[in-house]
Structures are given as structure tokens and as C-alpha cells.
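Consider the single chain below, provided in C-alpha cells and representing the form predicted on its own.
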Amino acid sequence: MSKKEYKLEAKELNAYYGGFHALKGINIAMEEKTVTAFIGPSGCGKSTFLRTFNRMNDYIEGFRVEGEILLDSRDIYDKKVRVDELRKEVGMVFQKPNPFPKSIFENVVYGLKIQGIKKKSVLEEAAERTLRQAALWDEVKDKLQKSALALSGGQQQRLCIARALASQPSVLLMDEPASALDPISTAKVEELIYELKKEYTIVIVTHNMQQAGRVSDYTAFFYIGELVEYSKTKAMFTSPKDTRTQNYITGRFG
């Protein structure tokens, strides 16, 4: 596969929090419209790595990177890159649902309004489109003006997914998007990921090995800041190449 066909790449990526070396020489390439799961024990660098793709770590004092992160072959840490534009292209969903204390409708179109889009018909079309994509439209279409905080946890998380999709990104980052949800809501989010990969490149951090097995095409196993192994999910779960991966997958540590 030629490098131009990769959606996301990291090349010799090192990341530091002050003097702490959090990510060590990471090399990875992800194809368009696939789901890649990052697995590994707590504190191994999964979320730090995920957040390099939309530069969320820029907010942390003392954080710096060396090496390259490429989106469509462009280095996103290049000085010419506008971070606000990057975050339109790379949406993010966090571990805990974080709707704003506004109506369901205002939550979904929040990013569009910040971009200066005010036309009511455009906002309404975007709200319906993304709520349908997030499999939430039928549940909320008659209460769009009600507070988003009145929704259940699972509905709130799907609302946050809709909000992330409203600016029409091509990549969706998900940091343990179901860890705060009940099993039924988790299943809905997993079904949603499966549907969304038809249009988006998705990267998900998960502690749940079964979830990685269910939703991802590829899995990357991190351990103490290193990318130990990266392969098709089925191959990794059936015949891991590294003993550390095998020990983690079989529950010997983690």
C-alpha cells in the first residue's frame, strides 16, 4: 500500500510531559474508513497518543512532541497548521458524556455556530443528519428544545457523537466512549461505531478487550509508552506475536 493511501500516520513519534518520556518512538499507519483500537494497561500512553491526532495535549503545560503525525500525508504539528481547522477534521468523543447545559439542538449545532453558520435551515439539516447518524433522532426528534442534561447517559454519549460529527470530520477519536455506560447503551455505541466506519476513520481507546474484538479492524497494543504490536484484530487476538501482548490479552497483567 502506498503511503498516500494512509489516513493517519505516526513516524518516530516521541512525546514528553516535562521530563517524563510518555511515548517512545511510535510508528503506525492507519487506513481510511477502518476502526483501530488502542489497548494496554492504564498509564501506558494510549490516551496521550490518541490526543496527539487532534493536538488536545497542546493544552498541557510542558507537553512536547518529536517526530511526525500525518493526516492525509500532512504533518499536523507543522507551524502552518491551524489547530481550529484540524479539530474540524478530527472529531473527539470523551470517556464521560459531556453535553453542554443547553438544549439537545443547541448541543449538536454548537460547533457550527462557532464557525459562524447562522442559517436556520442549515443548522436544522445538520442536526437531523447527525442525530440520525448517531442513532438518536427517533428518540429525541420531538424534544430538541429540551435540556440535553435530561437524557440518559447512553443518549448523552450518542448526542456527543452527533455533536462531533456536525462539523463533518473525516476522523473520529473516541477515548473509552462506553466505559461510563450500562451494557445496553454500550451495545448501541458499538453498533454505531460499526455503522460510522462506512464514512469515517475511527480510532478508539478501550480497556475492554472484548469491545476491541467486536468493533475494530486493527488493534495496537501499548505498554509503558511503547507500541508493542499492531496488526489486524483477529490476528492479534488469536496469535499475538509478542509474549507481552499474549500475557495482556489472556489477563496475566493489566
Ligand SMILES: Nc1ncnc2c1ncn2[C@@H]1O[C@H](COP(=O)(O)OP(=O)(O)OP(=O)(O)O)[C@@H](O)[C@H]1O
Contents of the next structure:
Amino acid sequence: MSKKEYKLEAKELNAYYGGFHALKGINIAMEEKTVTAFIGPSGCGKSTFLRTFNRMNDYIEGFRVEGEILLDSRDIYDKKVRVDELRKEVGMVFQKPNPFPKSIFENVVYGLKIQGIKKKSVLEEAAERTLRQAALWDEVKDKLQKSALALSGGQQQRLCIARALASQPSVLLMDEPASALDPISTAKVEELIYELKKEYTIVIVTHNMQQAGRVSDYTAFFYIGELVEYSKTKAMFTSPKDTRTQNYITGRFG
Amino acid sequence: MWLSAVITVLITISIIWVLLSESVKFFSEVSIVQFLTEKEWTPLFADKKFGILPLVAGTLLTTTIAIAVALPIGLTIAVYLNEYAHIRFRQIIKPMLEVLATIPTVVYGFFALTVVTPFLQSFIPGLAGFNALSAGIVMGIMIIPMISSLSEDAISSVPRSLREAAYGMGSTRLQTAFGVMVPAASSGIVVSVILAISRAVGETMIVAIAAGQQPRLTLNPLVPIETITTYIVQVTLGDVPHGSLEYRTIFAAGITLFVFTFALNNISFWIKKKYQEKYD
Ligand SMILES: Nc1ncnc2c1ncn2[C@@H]1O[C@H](COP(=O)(O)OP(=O)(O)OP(=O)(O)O)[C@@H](O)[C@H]1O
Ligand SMILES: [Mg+2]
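Cool, the form predicted on its own is there; where's the form predicted together with the named molecule?
Below is the entire complex, every chain and molecule, led by the chain shown above.
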């Protein structure tokens, strides 16, 4: 059996906030162009884990990791890795929409501008392409120069997705991207994730079991810093192996 | 409580009343057109000219130099403290900066006259002993803490989520600071600059000591000038008889100053109000 190439892997990953052991010996491997959902009760470490894939925890004082996180088989915590380059490869969408207080257009092309791309035609082309990808183009094409803050919450979140896509990442990390949205916007974001899977490897944290069921191929269940169970979403939802998983997805705690 | 409020209002009203009534008497003798257009200000000489422009030019000149010094330095400090400095370093450096603001301005004035001017003269040959440049630079140093401290507050009140968005996109610290945080904090930064301008416009001692007291309609920073406030001090300390026309010139100058600072305060108030709800 030949060794399989994974897009993202964690090997014996431990993470600490000072003396607090937040992630305990996690091993996981995710295939390219799949959607993996992280589920688990509040405080179990989903966000912490998600943020190790683009090293967003680096700024937290006292935070440290042991073990390895591999992106295309390269250790991203290696000293030679530049975090700014890493984050162009691994995009992130946050829980609360966080567009910059700039125009819609400036938001979308931000990632290109910081890479030094200034040519107007290139920027315009990229803006249209990613706004279409994020299913937002029709709603904003006539007001690209308007402030992004004037958009609805759902539109802002899709704008943030478009903004992340513009840097042409291969991985998209989403931390509860729909939890601050109304049901219609949520449905739109879910549809979008389904479409984006064709090109991107997506990891999504969610508290919504139905959502995990709808959008993900694989699901990982975390409990107090441990990865309890990781399998195909269907398998996990129909026949969870661990009683803690079972209790969680049937709503007995969490 | 209500008593102090009443007293404050009464004092304000009486100041404005004195300013206005004396100015009205002044303008009954000197026309406003002459006041605003004449290019010389020589009320204390035999050949009296009452053009406020030289004093306004002197004030604008020193103020512009001061802001040109204080804004880049103050903003850099604010950004450094916010994006780069360790929390403990920040806790030490902020009070130290604020000490700069508590040094008596007379000390700054002599610093400008006896240190900065000779230093500048060593490589600017045409620099007069009294000049706008030294006074402006030192005034800028004095208002650095004002800009850095208020800008720092403005930058640190930008929601954390924006910083995360910038870093999440692969921005470097510098790109995050100047591409996202500073623009997002721009209203607060502009307010700090306006307050700094009001402070510079009203500053008296440094200019009186280091810039000379020669009203001159020029934008050349190398020669002696006079500002509105220094003129007022000059007359107040001199032996001009009360109630004379010469004496009333200080009220006309005062009301000009009042118009400036009043306008600046209104602009800053308006900016604050306009941008207040942006992030709620
Ligand atoms: N900056 C921090 N400093 C110290 N401890 C932290 C920090 N951030 C998170 N933690 C702790 O680490 C643990 C995991 O937090 P994390 O945010 O990853 O949980 P989560 O699974 O995402 O929770 P939620 O579902 O509520 O978002 C929690 O116990 C939390 O208190
Ligand atoms: Mg979380």
C-alpha cells in the first residue's frame, strides 16, 4: 500500500496556554478538496486547533505547541516558514464578519494589494471572479465603491469569504462562519461551502449538527482537548463508536 | 454641582463679553477690511498699520512646522506601542512620554533658543538667531505625547477582529499597522491632530522666547516672526495705556485666535460624532 498524500495533518499535537493543556496528543489527516467539520462542546479546543493551521495563535502570550502540523507534508511550525506566506496559502473566515472599514472593492482586493499587485485590470478581474465565487457579485456589482460596513451581516460574511479567496489559498479555515447569521444567509454560506469544496480544502468549526451533516465529508469530535473520534460524517452520525460522541450528537450534553 | 456649572458658564460668558465689547470698540476705529487685508502689523509704532495677516502667518507657520514634526513621530510611536512593543515596555514608556507634556513651556523655549537654534545654524547658514523653525520643531516635540497618546488610544480601540482579519490575510505587522489599523483609527487620529493644532496655535512661551517678536508676512521659517499669542503677551507686559487703541488690538487679536480654536474644536467634535457609531 503506497503512502497517501494528505493536504493537512497534525501529528501528536499538544498545545498549551501557559500551564493550561488545551490540545492533547492530536493526530488527524485531511485529504485535499474535502470538507472536515470540527464539532464538540464549548471550550473543547476546536478554535485553538483550527488556528494552529494558520498559526493565528502565535500572538497569544504563553501559547505554545508541541508536535507537528503539516501542510502538503511540510511542517508549518518550522523556523523557516514565514507566517505571512503561510496565511496566503491558508485562508481564514471568522465567526463574526470582520470586513475592513473600506469599500467593498478594497476589501476584496486587499490580499492582492499587500502582495504588491497594483494593476487595475488585474484587481478588477480578481474582484469580480471572487465575488462571483462567493455568490455575492449580483448583489454588490453596482456598489463596489460603497463601504463594506453598509452590507448586511450575511453579505459581509460572504464578502469576507471572497476576500479570503482572492489571495488564492488552497485551504480555507472557517470558525463558526454562520453562527452570527440568519437562516437564509446561513443557507447561502452552506451552499457556498459546497461549491468551494471543488477547489479548496475546507475545515469548518460548527456547533450545528445539521450543518456539519449537510456540508462536511468528514467530522472530528473533540472533547476537553482530545480528538475523540474522526470519521466519515455519515458514519459518525449514524453509528458513533464512542459513547461521548453519541451523547454529544444526540444532544445529551454540550 | 450646579453652582460650579453656573460659575463656569458665567466665566465663559464674561470672557466672550469682554472680548466682543473691546473688539467692537476696536473695529469702530479700524475697519475689518483693513484688519483682514493689510500686510503689516505695526500698532505700536508711529506709522500704525493694523493688518492681522502677519500674525496669522506666523501662527500658521510655527503650527505647521510643529505638526510636521509631531505627527510622523507621534504616530510612529503610537503604532510601535500598539503593534510591536511588549505590554510591559508600553506600561513604562507611556507615562514617560506624558512627562514630556508636563515640562514647563518656558524650559522648551530656552531649549529652542539655546540648543536647537545653534545646532541648526551649524548646517543652515541663513538661520537667524530668532526663527520660526526652532520654535516650531520644539513645539512639535512638546506635542508628540498628545498625538502619540491619543492616537494610541484610537488604534487600540479598533476592534481586535480587524487585526485578526489583516493577519489572517497574510499581512505583515507593518501592513497591518499602516494598511488597516491606522486607517480604521483615522477619525481618532485626526481628532488628536486637531487638538494638537489647537495646542500649537495657543502656545505662547516657546514662540515668545525663540521666534523673535517681529510681525512679518512670510512663510520663510528661517527669519524672526511673531504669532498672535506672543503679540498679546508683548502688549500685556508692555506699558501700553489701558483703553487706548493700541491696547484694544490685543482683543482683536484675541478674537481672531478664538475664531481659530473655536473652529478647530467644532471640527474635531463633528468628526468624533460622525464616526462614533461606525463599529457598533
Ligand atoms: N487566549 C487564551 N488564553 C488562555 N486560555 C484560552 C485562550 N483561548 C482559549 N483558551 C482556553 O482553551 C480552551 C479551548 O478554547 P477554544 O476557544 O479552542 O474552544 P472552542 O472549542 O473553540 O470553544 P467554543 O465552541 O466556545 O468556541 C478553553 O478551555 C479556553 O478557556
Ligand atoms: Mg471557538
